[in-house]
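Just the one chain here, laid out as structure tokens, in the form predicted on its own.
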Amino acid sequence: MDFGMQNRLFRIINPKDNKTVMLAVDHGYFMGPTGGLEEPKKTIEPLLAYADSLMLTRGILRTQIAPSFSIPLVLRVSGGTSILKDDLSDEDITVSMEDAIRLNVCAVAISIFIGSDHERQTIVNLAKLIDKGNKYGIPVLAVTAVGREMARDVRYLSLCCRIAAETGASIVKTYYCEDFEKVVKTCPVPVVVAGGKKVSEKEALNLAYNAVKHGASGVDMGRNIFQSVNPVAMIKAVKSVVHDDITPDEAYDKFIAKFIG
């Protein structure tokens, strides 16, 4: 692995503890103005000081993030569908690697849909993106997106993560499941866990704790942070669980409890 690739990976996943808290705000590329992100700048800016990296689209980066912020960037570069379609797997690469470089990103992110009608298309897109990334020293994060008909169990998620790693992804983002340590054990690259749909603050903190406890390199949370009753307190709590080995109950009491009547 060349210096540039390794340096960018170390900016995303802290080499001191091999952990990361990624803030995901890329939902709008297929969901439109997601709740909590109607005015992205107002939501994102107060959280930047507490995230290890920021996952977003180039449109939001160019219009809503001040260039003075030095947070590592993970750029969403796949798309082509919206929530109005029954099949979200019909994606393609929507951003060139050259534009990603112009935006000074640390990694690019693309979804793969294993078991979907467009499985081959999304895996080939991943492979093409990795070839481009290798040329310029840009890591690729593969998002193991799950179709409505797919079960989020250890067998399926292990399959998705291993395919992503075998194709050449530097990081894999997937969902937490029972026996999650088996997913991590069979994936030869770092795995981060998606926050998923909004749940209670206690549930989200338990998710972060269990993910790291069972081998994940951290979490990539969005809605469970920016849709929280207090987003800044929530990201502080998540960060304390991931990096400081604080229990979910301790983190909840320290950062969240006072905001929930």
Given for the second form:
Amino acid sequence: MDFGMQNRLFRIINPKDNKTVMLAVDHGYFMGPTGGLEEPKKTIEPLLAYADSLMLTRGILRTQIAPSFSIPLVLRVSGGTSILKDDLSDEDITVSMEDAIRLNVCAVAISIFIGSDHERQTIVNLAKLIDKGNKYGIPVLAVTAVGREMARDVRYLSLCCRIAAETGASIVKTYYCEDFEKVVKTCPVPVVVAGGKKVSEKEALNLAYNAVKHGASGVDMGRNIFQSVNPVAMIKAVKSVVHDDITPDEAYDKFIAKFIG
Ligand code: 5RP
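Same protein, the form predicted in complex with ribulose-5-phosphate (5RP) this time rather than the form predicted on its own?
First the chain shown before, then all remaining chains and molecules of the complex.
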């Protein structure tokens, strides 16, 4: 692996413990003004000090994030659908690699939709993006299993993650499931876990803990942080579970203490 690619990956996944807390705020690319992100800058800025990296779209980066922030960026570069469509899988590449480089990103992110009507198109898009990324030393993060109706079980998630890795993705993002260690074991690149829909803070901390315990390289979490009653306290709690190996109960106690205090 060349220096640039490796250096960017180390900026995303901390080489000290091989873990990351990626803050995901890219939801608007198909969900519009998602709850908690109506005014992105107000929500995102206070969280930046606690995230290892930030996953977002070009438009939000350009308009809402001051260039003085030095946080490593993971740029969402796929899109083309909205929540008004039943089928979210009809995505294409929506940002050129040259523009991603101009924006000084550490990685680009694209979704693949395994088992969907547009499976082939999204895998080929991933492959094309990886070819471009390899040319310039930009890692590609493949997002798997986004969508409404699907069994997010170990068999399906292992299939998605392995296809992403075989295609050449440097990091794979997926969902936590029972027997998650099998997903990680059969995926030769780091796997990070999405938070999914908002659940209680305790449940989200349990998810982060279990994911890391079973081999995830961290989380790429959005709604369970920015929709929390106290997003700053929540990201700190998630961080301590991922990086400091504290239990979800201890992290929750800290969260409550910060919230009350
Ligand atoms: C949507 C995404 C989101 O970044 C991802 O789902 C993570 O956010 P959340 O923790 O809210 O699920 O990739 O396609």
